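Here's a solo chain for you in structure tokens, the form predicted on its own.
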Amino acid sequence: MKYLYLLGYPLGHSISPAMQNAALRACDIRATRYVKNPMPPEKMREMILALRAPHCIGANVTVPHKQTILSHLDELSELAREIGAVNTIIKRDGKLVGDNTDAYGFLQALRVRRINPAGARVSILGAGGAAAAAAYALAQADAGEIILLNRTLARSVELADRLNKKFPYLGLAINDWDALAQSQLIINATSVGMSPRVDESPAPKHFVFPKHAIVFDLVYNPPATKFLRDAKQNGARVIGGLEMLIYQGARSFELWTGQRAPIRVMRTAATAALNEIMQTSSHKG
């Protein structure tokens, strides 16, 4: 049996195993399983040993490892190097190759809704791996201006420096919270609002979402975060994180297997798994 791992800590009720295993079955890849492998940051050595084991053929990487794992891999794709974060690892000729499918997943979630970010003013809350992927994707899609908003100024500056090297003519602002109200696209790329912190939002207190805005929360559990509920209440158009999860997972699947990802199967499995988690949580409550 071969294995694909989901590496992160904590992993909680991730729906990626349900989604990826459904895709493996649909493509008749019977000898491979996708499993959670929770690893805290201090176990990086054990994580790399697990990846190098003969039975491992690849992995997804999530928080808090998307950036810290970079220096432990043998090769990086150009995209992963430029974004500065890895969410997918492929085993090629015994080497661990880091790639990034978050940027693709993010843009695809916009494309299927016929949203074109070209020329738009965009605010991104967060400066970690997900924020970096979203910012890079938006810069590639010719966003007019990107405002990076993060509690730690140094991380925003670091991300802005990376973007400037690749996109020197991109309009960039850092921690300009006043610009949030004039943004056409507002993105939560933090983990604030993720279950069990469902009553929290990364937006400033008393912030009123502009009615003209599209508000995208990369968190998928719960499907309707406080960030999205507040935005919708004020008339903004909202997008949850499930579609991005599906499309980044589909791209990872294609990199691992060389086969076209069964998107409908993956969406059905992901939705069912998320619904089950939500029902279980409501019964406990």
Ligand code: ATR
Second form
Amino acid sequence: MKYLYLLGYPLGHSISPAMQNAALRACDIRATRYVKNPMPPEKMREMILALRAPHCIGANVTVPHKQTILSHLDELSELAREIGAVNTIIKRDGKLVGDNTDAYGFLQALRVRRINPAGARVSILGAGGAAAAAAYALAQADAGEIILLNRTLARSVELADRLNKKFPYLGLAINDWDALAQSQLIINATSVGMSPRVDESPAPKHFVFPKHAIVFDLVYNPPATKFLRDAKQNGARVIGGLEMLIYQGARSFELWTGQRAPIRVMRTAATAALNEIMQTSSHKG
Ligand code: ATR
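Take the protein just shown as the form predicted on its own and give its structure as the form predicted in complex with the named molecule.
Below is the entire complex, every chain and molecule, led by the chain shown above.
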């Protein structure tokens, strides 16, 4: 049996195993399983050993390792190096190769809704790996201006420097919270509002979402975060994180297996797994 790992901490109710195992079955790849492998940050050494074991053929990497794992890998794709974050690891000739499929997943989630960010003023809350991938994707799609908003200023500055190097003509602002209300696209790339802390929002207290904005939360559990509920109440168009999860997963699947990802199967499995989690948590009160 070969294994694909999901590395992160805590992993809670991730729906990636259900989605990826359904894809493996649909493509008749019977000798491979996708399994959760929860690893806290202090276990980086064990994590790398687990990845190097012969039965491991690749992995997904999630919070909080997307950036810290970079320096432990043998090679990085150009994209992962430029974004400064890895969410997918592929084993090639025994080497651990880091790649990033979040940027693709993010853009694809906009594309399927026919949203073109070219020229738009965009605010991104967060400055971790997910925010970096979203910012990179938006810069590449010719966003007009990107405003980076984060609790820890130093991380926004670091991300802005990285973006500036690759996109020197990009309009960038850091921690300009007043710009949030004048944005056409508002993105939550923090982990605030994720289950079980479903009553928290990364937006400032009493923030009034602009009516004509598109508001995108990269969190998929719950599907309607407080951030999105508040935005919707003000008349904004809202997008949850499920579609991005599906498309980043599809691209990862293709990198590991060399086969075309069965998108429909993955969407069905991901939706069913999420519904099941939502039902279980509502029963618990
Ligand atoms: P990922 O790689 O998935 O983006 P991460 O690197 O841990 O995960 O980043 C999480 C993001 O959520 C960060 O921007 C973090 O802000 P800090 O850089 O200040 O840590 C943000 N975040 C997490 N909890 C938060 C909270 N309670 N309030 C505000 N921001 C928070």
